[in-house]
Amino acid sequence: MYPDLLSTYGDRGNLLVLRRRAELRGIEVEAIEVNADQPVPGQGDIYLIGGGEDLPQILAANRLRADGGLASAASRGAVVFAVCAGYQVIGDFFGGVEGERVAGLGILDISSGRGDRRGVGEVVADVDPALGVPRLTGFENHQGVTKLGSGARPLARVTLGVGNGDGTEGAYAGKVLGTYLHGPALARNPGLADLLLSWAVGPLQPLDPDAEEWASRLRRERLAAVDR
């Protein structure tokens, strides 16, 4: 979604990872990139939103609200994965350029504002056991503070980094999941990628260990780097 506005930190890599892990299992994939001047298609199975700067984030939120397609897709049960600025956009509201309140899409029961300090650096977080996903590793660069309402659950508990600002990182409800993690998030956390795929297509066959070699190596390297 809106790679012309919200893909500042390489979050398009999440699309590449999902496509690759689906194709390795024989799942046919059609990837569609929707720019900000195009209508949001309603027939998608998984919608991805990346990070971006303040003004593009506000523009994206305004256009997505006016379009209504993403909110409609989420309401019918499509998977939505949102990162950083995109994570804030799918909530009820977020902080604008001067900290003013900007309306979000209301897809996820969260609200975001500006904190006193910027979170920059590596993040390690332990995922809600209900999701069955290994420890998360990623990179954050944001000044957002996100509060969860009663309709959302924390994605993970932070052991290193800032995340939402209250000891948690990200949030999810149903098939909607958001995080502050870049890296890209799904390249560094293939278990999370498989969770999203399973929400869209059902239980997945395990991959051949040879196909997991590079993903596993990346995870080991990043986790070892922050343990030093």
Ligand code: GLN
The other form holds:
Amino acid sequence: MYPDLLSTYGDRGNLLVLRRRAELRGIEVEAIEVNADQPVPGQGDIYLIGGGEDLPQILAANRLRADGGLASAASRGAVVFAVCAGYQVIGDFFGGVEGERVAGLGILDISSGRGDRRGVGEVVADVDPALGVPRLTGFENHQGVTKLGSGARPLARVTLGVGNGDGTEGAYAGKVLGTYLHGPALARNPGLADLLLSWAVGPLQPLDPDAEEWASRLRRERLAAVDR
Ligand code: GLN
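Now the other one: the form predicted in complex with glutamine, given that the block above is the form predicted on its own.
The next block holds the full complex; its first chain is the one shown before.
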């Protein structure tokens, strides 16, 4: 969704990772990039929305609200994966440039404001055991702090970094999942990519270890770089 407004720090790579991990399993993929002046298609299986600067983020939120397609896709059970600005946008509201409330899409029970300091740097976080995904590695760069309502669960607990700002990182409910992590998040965390794919298509066969080599190396290198 809206790569013209929201795709900082290579978040578009999340699409490439999902596509590759699906195709390695013989699952056919049609990727549709939807710019902010185009209608949101209703029949997607997985919707990706990335990070962005404050003003494009506000524009994206207003357009997505006016379009209505992403919210209705989520309500019919489509998978939504949202990163940073995108994560804030799918919540109830977020803090604009001066901290003013900007309405989000209300498809995840979270709300965001602006923190006193930007959260910048590497993040390591342990995922909710219910999801069966190994520890997350990524990096963050955001001013926003996010509170979860009773309808969303924390995706992970931070062991390094800021995340939501209260010791948790990201949130999920049903098949809607958001995170502050860039990296791109799915390149550094193939387990998270497979979780999203399995939500869309059901149980997945494991990949040949050779196909995992570069992803595993990247994870090892990034986790070792912050091991204290
Ligand atoms: N503009 C948002 C913030 O600063 C999101 C930033 C981002 O997506 N990296 O909180």
